[in-house]
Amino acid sequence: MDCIFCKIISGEIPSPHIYEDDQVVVINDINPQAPVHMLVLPKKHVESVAATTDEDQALLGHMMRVAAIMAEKVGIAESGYRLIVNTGRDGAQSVLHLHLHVLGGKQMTEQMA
């Protein structure tokens, strides 16, 4: 498979895992859009939210819970943070592997970009 996130998860492409469990890996985004910008990557390759099935419900919930745990760990839980899942070309999804952006560390604007 030629998926950059699968290669990061497997260690084929080195990237420090700031969190890992049996279902997900969390890394810092290499092109951060905020002082804190982490990616929650499921170990299971799923192309996007649109490609999920009923079997993926627990994984999706786990990704959200890990995002909250990581926000607490890095100190942005109290001040707040934004969670983003881009889906498809029009949704600005640049890597076809489901991932959850966790952004914080500054006041977010209401602008959708």
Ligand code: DGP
Second form
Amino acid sequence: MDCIFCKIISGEIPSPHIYEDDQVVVINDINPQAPVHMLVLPKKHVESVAATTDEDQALLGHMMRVAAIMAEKVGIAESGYRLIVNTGRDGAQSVLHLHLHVLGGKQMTEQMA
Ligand code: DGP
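Please supply the corresponding structure for the form predicted together with this ligand (the preceding block corresponds to the form predicted on its own).
To see the whole picture, the full complex is given below, headed by that same chain.
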């Protein structure tokens, strides 16, 4: 499948896996928008949150939990962080493989969009 995140997950495209378990891989974003900018990628190829089904509920919860664990690990849990899931065209999703952005290490603005 011609999916950049699938290739990163499989190792075909090198990108350090800063966390990995049976369901997800975490990488650093190639174009960081904050001092900490990680991406939680499900190993299962799902195009977006809009393409998930009831079967994916546990996976979606696991992605959030891994985000919290990683935030703790890199030292931004106390200062806080922002989780973002861009979805579809108006959501400005550029890679069509579900991913959770974890942004922190600076004061975010109150602006949401
Ligand atoms: P989104 O707009 O939500 O689809 O964000 C996709 C993110 O993926 C974007 O912030 C840049 C990141 N990204 C795209 N290609 C690569 C890559 O090859 N390696 C890494 N580490 N990140 C990538």
